[in-house]
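The data below hold one chain only, encoded as structure tokens and taken in the form predicted alone.
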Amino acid sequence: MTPVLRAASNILVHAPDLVRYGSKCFREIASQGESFSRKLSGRIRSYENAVAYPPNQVFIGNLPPESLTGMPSPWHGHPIPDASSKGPFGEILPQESFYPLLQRADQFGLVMLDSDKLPLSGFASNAASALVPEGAPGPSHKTADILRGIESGESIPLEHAGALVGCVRRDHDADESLDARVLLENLAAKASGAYALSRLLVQEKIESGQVEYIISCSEEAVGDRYNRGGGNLAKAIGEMAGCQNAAGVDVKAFCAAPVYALIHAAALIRAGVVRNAVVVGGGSMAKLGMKAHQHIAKELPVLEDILGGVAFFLNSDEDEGPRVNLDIAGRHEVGRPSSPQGMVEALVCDPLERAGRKICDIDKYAVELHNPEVMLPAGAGDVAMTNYRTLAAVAVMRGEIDRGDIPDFIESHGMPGFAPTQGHIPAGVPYLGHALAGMRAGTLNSTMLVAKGSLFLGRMTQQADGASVVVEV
């Protein structure tokens, strides 16, 4: 059976009270204090500026990537005018309406509400209120019982437009991997994680009981002191969804970890093992404000306050639509060097040579979509654009264009970095929903999804890892 690529899903959650949560600015905060604190509170947005900034927009599919190109710059200083939290393949959803998938995601009594003082106005979306089938939090708690909590160290607080609204409570007071931030971590990549696929359910107009396959690549480390990270997330997100006839598993690879993902979920349809698999990623708290200290230094506001989610539908050829090609795979072995451009010659030239292809051959090049304008004030770089200049400059060594038209396939074949800086998130794949929409139109062929992984993180290897695959029609 050939794998079809049926729907993609992106969402976003504002979260500016989880952004001290992040890791760096947990840490600032610890080191800083109060002082910290303050400065982030001063530069954190609105909910309404996040949805009108430009690459949320066009995360959502509310705007192709190629927009962002002719745009004025800062993106952040030029909102679009009467911006919508809906798009064709994606939503934003707001802080409050996200604490109660909180609440819903949490089956042992960590997450404590005081619903009196979370000011619910409904959900944002029929996928938000389908994982809350009432619209409203679960039992609610008194403000008492949460600051005693929080009062004894037991919980961290939860907190709305500058109210407590509720906390997070530790579920074992010797076990870090049970600690209330990392708990809060877990639950946010579950919510988040759940909520793009009960989207892209309603999106398409798919019966939960349908799935039969959930691949997680979500960066969180779900487990215990015994076995820390030992998941399984993606049976975790399937049951709050309501996929009662699915199974899954999770697939760790850093940043990469989305296009093996959906190699894995593309062989088991190919195989015959199921006819049809969702491949799903929720947020990272642990990456929110991430590089906030200098956005906070140059005065600017703070742009990591954003938790990000996908989810992909695969199924058989009984359906029509792009396939995901898995005899265009690439992989990069150890015996690999892990430079740019070996990364390039691997994942990109050895398996289109494999296929009889050529660089050219291809439309689009999905690369790490880190939106540029978080990452330079931090001194990172623009990691799209680096990643299509190298593929350029191969693309020249072989032969196949001029360095004079390094611009122009630029141009042609890439397009402006717009995701949230969420790790595994940027990982090409945001890029799927755009994807479909030009291949039903009939102007796109192919994209190839070209992800790397940084497993020198983890201090077992100084190796970068990396993946890529193609769809095409």
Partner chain sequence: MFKDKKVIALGERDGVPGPLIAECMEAAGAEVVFQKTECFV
Second form
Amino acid sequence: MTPVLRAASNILVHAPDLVRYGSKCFREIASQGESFSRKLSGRIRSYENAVAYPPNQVFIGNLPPESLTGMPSPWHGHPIPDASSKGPFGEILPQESFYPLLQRADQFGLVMLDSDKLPLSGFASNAASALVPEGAPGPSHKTADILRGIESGESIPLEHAGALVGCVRRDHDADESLDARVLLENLAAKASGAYALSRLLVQEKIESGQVEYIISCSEEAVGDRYNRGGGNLAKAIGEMAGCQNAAGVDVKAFCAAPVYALIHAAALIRAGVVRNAVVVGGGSMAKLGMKAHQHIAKELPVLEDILGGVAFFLNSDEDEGPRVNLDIAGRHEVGRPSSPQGMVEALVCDPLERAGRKICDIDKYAVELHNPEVMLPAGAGDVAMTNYRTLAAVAVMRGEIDRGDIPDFIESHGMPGFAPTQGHIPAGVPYLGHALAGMRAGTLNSTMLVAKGSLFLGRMTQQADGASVVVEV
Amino acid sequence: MDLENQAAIKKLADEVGAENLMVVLGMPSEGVQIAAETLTTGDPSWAGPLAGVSLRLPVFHILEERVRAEVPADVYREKLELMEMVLDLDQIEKGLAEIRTKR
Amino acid sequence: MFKDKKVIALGERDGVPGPLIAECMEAAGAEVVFQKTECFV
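Switch from the form predicted alone, shown above, to the form predicted in complex with its partner chain and output its structure.
Below: every chain and molecule of the assembly, starting with the one above.
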């Protein structure tokens, strides 16, 4: 069986009032109190601004990645006129439509919403409304009950447009893994993952019952205190999206997980274990506002106000899409150096060489596509550009190109970063929607996804990691 | 610069004395100046433990000519040479020179 | 220049990572007292 990529979808959720629960901002508010909270509120973008933000328009497919190159900067100061929240393979959900999805994701009475304060007058999206087939996501709660939980310290508030509209409560008074903020983080990943999956199914008119297997590459450590990180968010997401006939499992590998998940899904199809599989990644609430203090100091909008999500559908019908070429899948062995050069050699050169190909034979490389406008003001590098330069430098060392050709190589084989800094979400895979469009139009033949993971963040090893795979017609 | 790293470096400077420490950076050019400034005159974003703290540590970048010269040639060739093509050396040296005038 | 000096190695994942700086500095005779790789993503 040849695994093929039939469809990809990318979603964004504008979540300005969840930024305060991102790891960095939560700690800043705890140490600086309301003064940081006020600074944050003063720099939050409107939903309309988030929709019109050029990189977000690229993410949902309304603009090609290359269009960012010629656009005036800063991008946040040059919104796209008449921008739509819907694109050919993605969409952007407003916060008021996401809170009901959070409540729908919850089966344990953790999310309480007051429907008087947040009336649900239809969803802004068919993919979102498909997740709430009965119309209401759950019972409405009285403000007094919501306030009681917050005052007792059991719950954390959910706000929208300056008003208290609900809360999320902890489910154990001594289990840190079931703390309200941890549960909100997990529910946000589940709800945004299910939304990405629903968008994929609606977009491609795929019956939810048809899906056989789901691999979640979300980053959250779902579990209680005895099995923190135990996982299987995949089945929780599949259930929420109505995939009654699907089994599922999580793949964890920091930011490299989406590419591992794609390889695993394709391998299961090639081995004949399943006929089709979905890869899904929900958003990372912890990373909201990760660099907000630097954005605030530079008087920029808080650009990390967006949860990202991705979903792909793989099957074995060769008429339906380009193949995931498992013969060109790169892996970073334990004995390999974790230097950028070592990563490129392991992830790009070795698998290409095994297949008798050269670096320049691949049309487009989709590396970690972090939006540079989020990174640079924070004193961090342009991740995508640095990765392309490393790739080009390796091509120079191998005699494939001249040193003077580096800029041309990057222009023709690379692209500017356009994905929200959501860890795993930018891992090459947001390009798949664009790649599918290019391959169907005959303008692109091959792309290699190259993702890296910072294993050292978990303090179990100093190593980095990565995975890569080629998708081609 | 990462706030936890600021805290760790501040603690280290308190323990062994800033005059006994040197810093060698490895980030791409964009972050060099901010990191160097943070470790010289304090955190310019006023968000971290080094806000308003002038450690005045000597700060270098691993790819600077005089730092490279200290690394044995075989180690340099194997581990670092390629990064010369990746990171913007001029920008890195410019950023560091500017901060060094403040020391 | 670095011989017997106490060095802080502060790398970044997509630039030169901390362990690599530490390795080079140790080869240059320094004592690496703190080594970190920053990751902003």
